[in-house]
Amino acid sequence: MNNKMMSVLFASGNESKLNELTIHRTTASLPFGGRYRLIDFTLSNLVNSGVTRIGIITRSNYSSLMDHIRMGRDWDLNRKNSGIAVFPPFVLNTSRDVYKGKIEAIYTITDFINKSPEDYVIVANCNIAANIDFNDVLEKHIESGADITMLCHNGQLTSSRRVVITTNAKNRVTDIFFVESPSQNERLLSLNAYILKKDKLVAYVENAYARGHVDFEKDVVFAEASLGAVNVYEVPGYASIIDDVKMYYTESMKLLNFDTREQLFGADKKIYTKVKDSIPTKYGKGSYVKNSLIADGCTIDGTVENSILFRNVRIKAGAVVRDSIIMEDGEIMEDSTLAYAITDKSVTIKENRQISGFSTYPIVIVKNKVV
């Protein structure tokens, strides 16, 4: 057990922009990959690096989180003196208002995070797809004599709020700024997740609390990056932020490459999600499978490619998937084609139909629909 870090993890994020795939399920229980919930990733990374006691603040639509991660057996955190504490989205115990921004929530659970031994604490969102090796992060942050470090990763901006940051010859942050507008361009992007110590975030988040202030990364981050106390922690290989449907789509598809599986789930540190006991997949005789991610438990008759297939999905003799992701249980019935399509679970799509989007913007049916 790793006694210098503990974390707090927040399991709502971009609702809004990811619609139809939230309707249903906050932003940490959103499947990614074939078989993995976004909140594996963060767990798993912070498991591997000896952090076990792990607080989840939610925020709304958690009952499938609550059921995915349920007392935390899967990643060993089924403990008696630390594992995972999920804590409800209301402010105070005398309140009913769900709370405004990470501040209020933080300064919610402060008993929590003052009676935890840890010195240090990592708070972070649960929509990170990345391999991450927080004893590194915290080595560089003492290294550095910083107040907070920062993870950050190289990519393209999106459509989605992105938070840009410029920085020194010694990684010390010189200039941080909010960016909505699309670009091509690389850029170094805050994954949102942040050491520091355990008694500087109180400090910190009882002060901007004593001030009406909510927003953690303005009132809290921004402000002290203008101070020259944010350090940055360029995290290494594959790491992405899944914030709207299209980045959703994008960073699933690039895991159909394989130097970026081998960078997200090749490493000795291994990904763990909830275990489910499935028979292996069952390939028809005129079924035809290119360059897909295919999980336990389908059934393919037809033809796949590009594609990613969660669990018991099934895929009837002339139907067609191409460049699309179909979730759990889903069903894709006779002659039917699908293209740049994302079905959540326990979609069927009918009998000769035919469906189509774009890879930038692909079309979400939502859970349990028949179309």
Second form
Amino acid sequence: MNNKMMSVLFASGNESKLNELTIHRTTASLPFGGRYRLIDFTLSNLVNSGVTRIGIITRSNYSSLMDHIRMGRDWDLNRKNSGIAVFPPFVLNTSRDVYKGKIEAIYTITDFINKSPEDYVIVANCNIAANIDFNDVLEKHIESGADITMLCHNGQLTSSRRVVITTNAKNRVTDIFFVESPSQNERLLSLNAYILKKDKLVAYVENAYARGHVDFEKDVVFAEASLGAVNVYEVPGYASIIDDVKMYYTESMKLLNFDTREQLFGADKKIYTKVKDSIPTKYGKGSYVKNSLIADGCTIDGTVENSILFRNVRIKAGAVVRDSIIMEDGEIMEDSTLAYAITDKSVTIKENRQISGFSTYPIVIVKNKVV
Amino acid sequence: MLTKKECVAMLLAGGQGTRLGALTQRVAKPAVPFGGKYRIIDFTLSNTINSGIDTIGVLTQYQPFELNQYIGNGQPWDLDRLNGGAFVLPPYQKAKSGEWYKGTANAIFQNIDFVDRYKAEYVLILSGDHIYRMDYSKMLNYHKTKNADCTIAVLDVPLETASRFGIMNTLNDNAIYEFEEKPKHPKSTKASMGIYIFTWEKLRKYLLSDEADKSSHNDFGKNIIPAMLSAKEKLYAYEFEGYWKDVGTISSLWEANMDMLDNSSGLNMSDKDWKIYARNTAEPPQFVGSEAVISNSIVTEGCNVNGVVTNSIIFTGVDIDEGAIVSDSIVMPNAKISAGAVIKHAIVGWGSKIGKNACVGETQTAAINGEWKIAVVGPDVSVDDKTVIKAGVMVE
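Having seen the form predicted alone, can you show the form predicted in complex with its partner chain?
Time for the whole complex; same chain goes first.
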């Protein structure tokens, strides 16, 4: 026993609900928070917790992810031993098809898992925005004596499929089920991230694969929960799954709140990302900026309110951007007005355009488009 | 066996920079923060790699820890190479001797082995305290075309300021026939930028004879160049056009930072083909609050701006509280400006805290005799609430 952890991450998942934002990329490489990609949060959490052996299973559109991660140097993961291993979609000789679900996907990398010297494994999706101390998770997991510990947070239900959990006083899962209808009430929701012993995972997966099961949540976690073997770890502070456009917008806007930023970018547990060597942001003489999160490399001569600007965005004089998210290399030209909009990378809004969505239905402008 | 390198760069980063006072008490001048997210040395390191020179020795001596740590394996500048890369070269104990770097030439003399190991034909001598963007490969081509023994980069300066520089007097073909250090009556306006390319074989010879001369200051400007001139070696001036600034004084450091705000200054940082690289700090994006007013300023990642910022350079991780006013100033990394504090024509050192309603510096309309009276709060200083620090005063 060495009480060390490795990790298996899934780069894809729920791309359909993020529609326009994931045409060109995996959920993992979705830009978030001004200078990050979603996967940065999970990778940084792992590295900050001393986890350095990380396998990333991809499914489709993974070139943006490869370009982002490269050798993993920006997360200090370019190690001689351990580091990042990216698994392109693996086609089993027997099925002649890309893997169907997590069970099949993990089954294809059983060798990688078995060969790793760590005892524990963290299995997670790459769509979590949170600052998680996995050492604390492991400690609580061992204390609880459970076979699986699942990470949870309190959040609202949206139209995306969520796993709702009820627990007893000892944090043991007593009921677990899928919900796919929005609700205002806060519930204990799964972050679809688990910690368990490595040999347990391999046994679960081999067993489930042999029976033709595909869904890790339903066929492994739910089944184990019904046996009383699953514990819950509630992530302290801000945590969220980003898996549809509305969620993406509301969670992004929460970053304008000081406490959220403190919890997510916590002082010594930093979030790392690919270094781009942008110059600092330049505010012109006529700039008017309020309540906004702004990355480096921007040039602002117009008005920006309640918005998030990614790296190298240019806001020209007379342009007004409100309640919007402008991704990298965006350009809003003179006298245009944007409200409740999400513009993907390298979008140009020409002079005198008026574009507006609504707070509950932000308009998305696809990558590289010129309006 | 090491791969042969045509040209090896040697960066002199050992100077104390006494005129920067509190800012260089604990760090060498090249490690002083500049322009929001850079250190002074980033410009020279980035120029070197952008010019296609991938082997660089950084000669450190004064307060080297910060600089050593900053350069590390050279990765941020793409200088972590299998062959070559960045090397920090402090003075070291040798079999027969062991001493500090006595002068610029002695620093290179003590590292003759380093250059020899790469079988370099040419050596580029740089200093780590200038702000500029320059393609050294063009200068190297010039050196080769002229079949020179030494090429010195020069900048055309206004005649009235020429007496502050080392001046190269040249013939029509830019051959140098005389070098005058800070001449009272300058004959030319070609000021040395402290950038030299030597044919290594020649320089090696002069370094050895200079070291043998006990009366020598072991300095390039004072000894090596004059010795080469009197021996009628081929020395040429290479004319550089563009932005270049020595940031040796508080006033010039402040001016060079302010040049980043002025599009006509020539300090164009946005050229994607000539990026200036820096070690990254992994800070979240900057947050601009509802009460903030920012105009004509540069702000960097990790900042929380809730006050009023005009004509200023705000470095990484700075907090400016509501009601604070910062104008015409430089606020270095992780400094905190409390509510009601007023910062005018000042430099606030890294990690410093300015108390509530404190006043640092005074508004100035023009430089007097070329010098601005900039108030300086040194690094990691805590300025109490309501303290007043006058123009030109330095607090440590």
